[in-house]
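Take a look at this single chain in structure tokens; it is the form predicted alone.
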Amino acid sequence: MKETLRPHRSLLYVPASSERMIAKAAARGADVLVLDLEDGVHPSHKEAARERLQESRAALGAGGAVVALRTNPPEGPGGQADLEAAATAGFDAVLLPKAESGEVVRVARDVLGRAAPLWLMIETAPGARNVFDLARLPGVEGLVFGSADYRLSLGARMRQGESELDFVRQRILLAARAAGIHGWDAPWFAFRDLEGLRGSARRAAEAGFDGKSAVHPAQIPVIHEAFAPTPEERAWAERVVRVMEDAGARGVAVVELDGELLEELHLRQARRLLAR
């Protein structure tokens, strides 16, 4: 996985047509702000929102967050225009919705050039089927799970439970890790149910995701807490770093700590925990 200097625990979506929400978003504390030109914007407002991209991007970046743009699908209405505008607007990443085929991703990459890396939303049955190939395409640096559209793609019932999503969630995470890129879990749509979110986010963190999408600012502190190491995990990680660094200075590769044999992989895991 590509290492970054700042965490990517929370992805907060901000409608590109709402100047009020854009003005407030930089102070919400999200690690990543996703300016949304797709589902969050009525078709009658998309063109005006697209024309304000540079202004909106500057406002969102005022607090130091990573700023991404979610376009419309490249093959659909407005998708090509979104990508052309994004190529000069200075976004840190472009989030491509309903990514399903390598050809569509390559078209988007050709329009963007080197202006921004691509993150792909995996939210349909074809996208889930092709996710391992999609994750390895040049310019792709992240996968985002979109559970609502995925359920629609399957013809599944909309519900708040998540067990029926475990297969595709693990598939997306495995594809991301195999390609060495980021992976983010789907949002918890019941935004007032913070305890439900806490459990969902903790499961995503324990599974290995880098973070989780958020649909409301109130969800951000809960997501950050879930992805932070617990006091017990932090204490373990600090001890592992001390023991392994001391061992390394003595030229020793494997040491014992509390009856467990530690090696280089444990040191890497401990450092990753402490960096959250």
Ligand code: COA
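Between two forms, the rigid core is defined as the largest C-alpha subset superposing within 1.5 Å. Numbering follows the first chain given and starts at 1. Source: prediction; values computed, not measured. What changes on going to the form predicted together with ligand COA:
- Hinge motion between the two forms is captured by two rigid parts, the smaller swinging by 14° against the larger on C-alpha superposition.
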Second form
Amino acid sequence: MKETLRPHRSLLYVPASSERMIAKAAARGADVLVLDLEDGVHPSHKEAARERLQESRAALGAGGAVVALRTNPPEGPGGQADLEAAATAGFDAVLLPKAESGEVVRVARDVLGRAAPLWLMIETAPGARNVFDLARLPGVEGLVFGSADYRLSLGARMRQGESELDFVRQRILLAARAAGIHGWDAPWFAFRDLEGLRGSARRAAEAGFDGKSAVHPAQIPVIHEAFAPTPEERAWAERVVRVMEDAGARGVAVVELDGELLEELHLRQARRLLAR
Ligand code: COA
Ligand code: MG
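Same protein, different condition: the form predicted alone was shown, now please give the form predicted together with ligand COA.
Up next: the whole complex, starting with the chain shown before.
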């Protein structure tokens, strides 16, 4: 995990066919904007959206956010043309949907060259099975969980409950961390339900994800708050830093705080929390 990078707490999908949404997207406060050529765009509008890629990219970048492009699947309609356009449009990353096989990732890599790192959406049963290998492929720098397509792939019902997704979520996060790359949680699709989102984003933050996907701008501040330390966590972290620095100065490795054992790893965890 590259801790020196700026925060990547929120990833807002912006349909590449919506000039209206693109125009104001840079001012919505998202850490990452994902210009979407895939499922957020009707097939009849994809070509025109691809033709406007440069302008859209420039508009999205105006506020300093990281700007990624979600292409169509490389092996499907439009996928190759999307990648070719992405290779010259200057995106910070290219997000490949429905990533399942190393072969498809290599094809995308060949088209893009060094133009942009790849992020992979893990959102099918084969993708979830292969995620540990996919995460380690050259050029891959992030994994994004896609829960709706994943449910479809499993034959599961669409619902807002999340416990049945815990297994795959943990698997994606583990694959990302084992490979030293970013990991992001899926969106909360009931986008008017900000309380539901708050709980979901908090669980993602506690589990260790870098951030969470968003489908509507109102979700961004809620996600940012969930990924920031709570006042209790901040107070704990400040005490840990004080106690451990003092212990270190005395040549002591292990100390007790409120009946719990603290060692150097807690100091690192506390500093990481305070940096969020
Ligand atoms: N990105 C940027 N701007 C967005 C946005 C998004 N994803 N979703 C909504 N907005 C804008 C709207 O254009 C509107 O702008 P305004 O200030 O000019 O009026 C404002 O936010 C408020 O939007 P609202 O009226 O509440 O919702 P809406 O009916 O315009 O849009 C959706 C609702 C679901 C259609 C829209 O949020 C959307 O398309 N989301 C993305 C869906 C998607 O990409 N899915 C695929 C990835 S999972
Ligand atoms: Mg999807």
